[in-house]
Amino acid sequence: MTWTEEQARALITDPGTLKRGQELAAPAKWGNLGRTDSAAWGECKGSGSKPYQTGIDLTGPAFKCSCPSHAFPCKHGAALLLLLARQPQLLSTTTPPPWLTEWLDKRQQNQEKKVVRTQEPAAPTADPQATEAAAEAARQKREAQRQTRMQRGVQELETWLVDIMRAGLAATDQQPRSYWENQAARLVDNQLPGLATVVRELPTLRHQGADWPARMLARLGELYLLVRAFLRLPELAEDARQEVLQLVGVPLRKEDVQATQPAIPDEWRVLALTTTEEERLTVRRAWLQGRQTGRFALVVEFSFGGQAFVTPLLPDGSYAGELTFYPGLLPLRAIPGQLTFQGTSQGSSAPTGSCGPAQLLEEYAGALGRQPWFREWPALLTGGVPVPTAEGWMLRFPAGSGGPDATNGTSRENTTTAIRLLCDDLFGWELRAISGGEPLTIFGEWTGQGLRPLVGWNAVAERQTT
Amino acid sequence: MPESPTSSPTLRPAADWQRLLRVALLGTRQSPDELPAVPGFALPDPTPEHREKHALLTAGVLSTIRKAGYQPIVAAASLAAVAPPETQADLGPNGTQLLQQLLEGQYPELLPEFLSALADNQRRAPHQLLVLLLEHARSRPALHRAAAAVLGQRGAWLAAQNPAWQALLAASEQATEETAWETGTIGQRALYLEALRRREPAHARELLAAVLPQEPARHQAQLLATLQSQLSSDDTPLLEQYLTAKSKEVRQTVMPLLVRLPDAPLVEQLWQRAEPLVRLKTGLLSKKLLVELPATDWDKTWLLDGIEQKDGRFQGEKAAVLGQLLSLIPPRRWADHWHLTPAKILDRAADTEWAALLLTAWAEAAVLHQDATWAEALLEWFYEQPRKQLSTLPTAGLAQLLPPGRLTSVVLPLLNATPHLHPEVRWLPLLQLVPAPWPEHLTHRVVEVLRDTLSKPAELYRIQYAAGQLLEYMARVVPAAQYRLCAEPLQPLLQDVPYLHNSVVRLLNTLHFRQQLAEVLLE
């Protein structure tokens, strides 16, 4: 296959890493450049007196360097496959080195001892009976001592959120931080960071403009909602009750996920990866889209000091494979299980399965009847164009266009609707640039009170002369 | 929780909120009003702190309806604009992808160029690459106009709509907005009338003419400058006016355009003072050049023939009338007059006294009058050994002259003469004056000359700035097809030149990256 510049840059998750190997990826310090389908090599000079030995398997892809540095991919690495997208007539020769045949060998037995080892779950080792009675005696005591310590929290939250509201929004304004942190962190305490994490944001709203108070209160509403389901948890249906339980932040392996939860097979295309940083984290959310289901999927995974993440996803990619979704009322987040490439989509066409912004809407309300408190929806809209406005960025959708609308009996002929897109300025000049004034489709989240536009495509993707 | 409410007719979800939100702020405690309720969410009735849960409650619940029930924005239809059709041929992947590798920083002093070659190659920037263009050449004016030229139907459509961006636009039609002449800056002014003064040079003559009077000083001097395009002998009237104006800096700027006149009669002033100073003296053997300075004092009647009291570029009042009196007459009139080629009258000149202020003034003449033959012998003469007495010359205006090879070949023999790079070596300037593109026989000495001297490690600290310099200027000049030149070479030695590592990477990655920006023209 061949590489693009922002698959290989979607690989390179450190921005420090992707900076150096910016600079290192140009030929004038390599030499033994080479590559096969399945791997790419290069000896890179550095300071020392024996040049760097850095080779990449892309069947993973993974990453090797005989220098000393502890990121995955390394200066190097990232430089190499910078260099395989840019340039890959510079790897000219095919015959890997040793060195990268011993390292790709080892890959190979690792990977084979670790499928020997999951095929064997835990093998019966003769224990005793007792013991086992012992840690599930344990298990129970410390599972009663959790539900206590809940029940506890959620009550005291119950107290905390009465007596804001005997006082009135109004006078948490003048509240100092440790306000709102203290309540946090006795939620934390008595297990709940869920609701640690939404009370916590609550002073943050204040920030967002003039309108914070009908925010705190709708925020503070949900919230209560949640509060009142959790009290009430043993009346609640099973996926209800796993919902409620993992809003509140109890935490759910990933390996139980998988062994009670059907894996759905589907071949999932890449819509949008977006990364954050937090201090040495780096968050990587990934809406994913099956061709056959048309199912979305989010694929939340972390990375910690410029490590790689767990599932390598490329922008535009597609994957033949099975994701396992968390269990709930709206099974949006999945665990990818063994995912094989499959190329990513030509040209970037728009995919498949979008709809207008009434669908959109009606689908949002329905998906909130079943899971209140959820923040963002998965939008795959079509037949908006982007438009500055005094007021920001809007989608505005022509009269007549848009698909159901328009079939939608009542005809508007001199009007136009338009949706909200909450976006940096920058941003919305971008997919104007892609539209040309044309009507676009977008990727994005549905907030509620806008669209947060993540990718756009032309219906009439740009001629790519070759 | 009870089931979600069907259509009610109580339910009024925006005024309920409103309702509900003055209740919330003051707090329940304080506002005695009536709750609103919504259908289906009821607590039951003795639970304690009724008042407040049952606020919250139908927080939530009316929050979720209103989300639910999102109306999106009606508004009147507007015209809708939509991009006119490209008519150029964006750039392909690679080029997209080396484009956007310029824009984000990395060689930045090949993008102007870069963006100057995909004009000329009728390529325009892709789609996606757009706002990152208009943003990085936004605030860098001098990039305006390259960048005006490759935005394609859909650039210039998308920079319209932008008020940040409208200025970009605008220096693509600058030249020929009239208004820019009636409102704009000096500097937009002074780019209008020079557009008009190669397209009507009266025209434009008239307008100036018009508007001098009212300007500053300073604005004069910058508006006449136009005038050096086309310039004629109608021109005469207007230039002389100006002569004897107020301010040196526009006597400065008329006078060099008044000598380069076809038949100016200020030349003829001129050479009749300047003849008798020096003269050439022919003796049996060989041939001598007499120099006088000015009998008299300057005064002000010297200012009606542009010569100033006091020039910075010669010492003395007297030696600085003679001075200028040489730098503005043409200098092939005094090899005319003697019979002699400049080389041997460089030669005369050295053995006077005065060579300084001869050789200064002659240069400086030849740069005024753009004689290439001078500016050839001037620096083959100031090149061919230490020429102490000389500490400037306008060596970077004289090379400019020379007609392209013929640096090259002043300068090659030069380096086959002392074929080893130190800083005080008598080519490195004259190379670095060599412009681009480097013919192949000249790089592949230099870069003969720079293995050499790299292979030798003791010396590296001393010429490390020197030959610093030196490949960094190669970075620019060299044509990318002779990468390989350079790099076979070069490559090999990467490892034991300590000082020199980073600028001979810089020299072949540049190299490298510049060869890939030409292929991608043709993909």
The other form holds:
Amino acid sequence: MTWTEEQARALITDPGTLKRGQELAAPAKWGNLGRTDSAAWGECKGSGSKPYQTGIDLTGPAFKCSCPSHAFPCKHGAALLLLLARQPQLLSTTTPPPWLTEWLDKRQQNQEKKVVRTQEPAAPTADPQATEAAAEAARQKREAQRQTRMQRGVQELETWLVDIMRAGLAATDQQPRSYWENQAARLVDNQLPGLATVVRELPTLRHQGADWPARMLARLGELYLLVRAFLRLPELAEDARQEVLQLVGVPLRKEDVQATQPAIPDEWRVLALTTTEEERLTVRRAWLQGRQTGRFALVVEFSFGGQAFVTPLLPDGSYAGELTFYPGLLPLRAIPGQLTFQGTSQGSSAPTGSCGPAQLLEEYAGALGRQPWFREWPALLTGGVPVPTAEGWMLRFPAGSGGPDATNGTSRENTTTAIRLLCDDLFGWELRAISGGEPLTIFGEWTGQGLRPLVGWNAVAERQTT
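Could the form predicted alone be given as well, to go with the form predicted together with its partner chain?
Excluded here are partners and other molecules; the one chain stands alone.
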């Protein structure tokens, strides 16, 4: 397998480690470099008399280093990974040293023990019936208390929303920040953090463009619909009930989801990886697509303090294994099971299953009719060329591509169809450079107002590589 700089950086989540790793990614600092198909290793000169022994299990990937750092990867692991991506010819030795073989053997043994433990039935307790009854009684008591608080909070929110509509949207313009924050705080107190998040978003809509009253009214309508749905929770179908509970902020444990929902096996390709940082917390959103099922999946994971993500994923990497989707009306968010790395897509060829703008809008309308609260819809579009216009970047399709007239982020320009791209000027030019003026395949998130592009593939380059 050939590693790229982008794939290496995706595994180094801490910016400080990446910076120090880049400083060490110089051939003069390393000795005894080598690799096989499943591992890479080297010895890096440090301040002591002995060099640091650094190894990577490429099937994980996982890192080992004899340095005193407790971070994985440490700066030496990061540097070795960068060297592997930049100058793989330097890792010419093919016989692993004994210290690396010993570590890889222990990892293999631990993996086998883990599999055995998951297959073994749980040991019986001394008095299983009594323990189970006590646990169930405690759970029911907690659930009853929580339901009471949630019902009270939702009813207060309904009254608050009705008061807003009676006073008119113009009155919201005069409300101080505390007007919104106090309502959000009451929702949090009543264990409704999902509703609190929506309330906190409302004041940010004011004066964001000339159409802010329409967008504010739409968001208030969505919130009121959610409130009414929650108040009729016992009457809803199971998938709708699960959807509403998650939207108002009732958490679902991963273990419970994996125990109650079917796992979907496939070979999953990573289409796009995006990360955002809030203080020391890094959030990674990974969009995957099943090769056989064609199904899209969103895997969201968190990293605190630069620690590695639970599931190592590479851009354009393929992984065989199972995903378990959260229950709901439109299951998109998923939990990875045991995934086995299968390599990266040859020549970064475009994924299959793309569509044109007409099909995208038809699918979006169907999804919105089924689940009216979702904000982003995965879109794999092909045939459009990114072009700069006075209104911003557009994805222009030739005549015959279909699509409605000038609605929801699309417009007809003469006989062509154009979709608004929700990206900054720099990324627009990057897409333009990838396209070379030819049609692109683009994956992104359709918001109803336009397409937020995440990655693009050039059809001409793909034909040449294949």
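Numbering follows the first chain given and starts at 1. For clarity, a rigid core is taken as the largest C-alpha set superposing within 1.5 Å between two forms. All values reported here derive from a predicted model rather than from experimental measurement.
**Prompt:** If we fit on the core, is the Cα of residue 53 displaced 2 Å or more between these two forms?
**Reply:** Yes; residue 53 is a residue whose C-alpha shifts (by 2 Å or more) between these two forms when the cores are overlaid.
**Prompt:** Rigid core fitted, is the C-alpha displacement of residue 432 between these two forms 2 Å or more?
**Reply:** No; residue 432 is a residue whose C-alpha shifts by less than 2 Å between these two forms when the cores are overlaid.
**Message:** At a 2 Å cut-off on C-alpha positions, does residue 62 qualify as shifted between these two forms after fitting the rigid core?
**Reply:** Yes; residue 62 is a residue whose C-alpha shifts (by 2 Å or more) between these two forms when the cores are overlaid.
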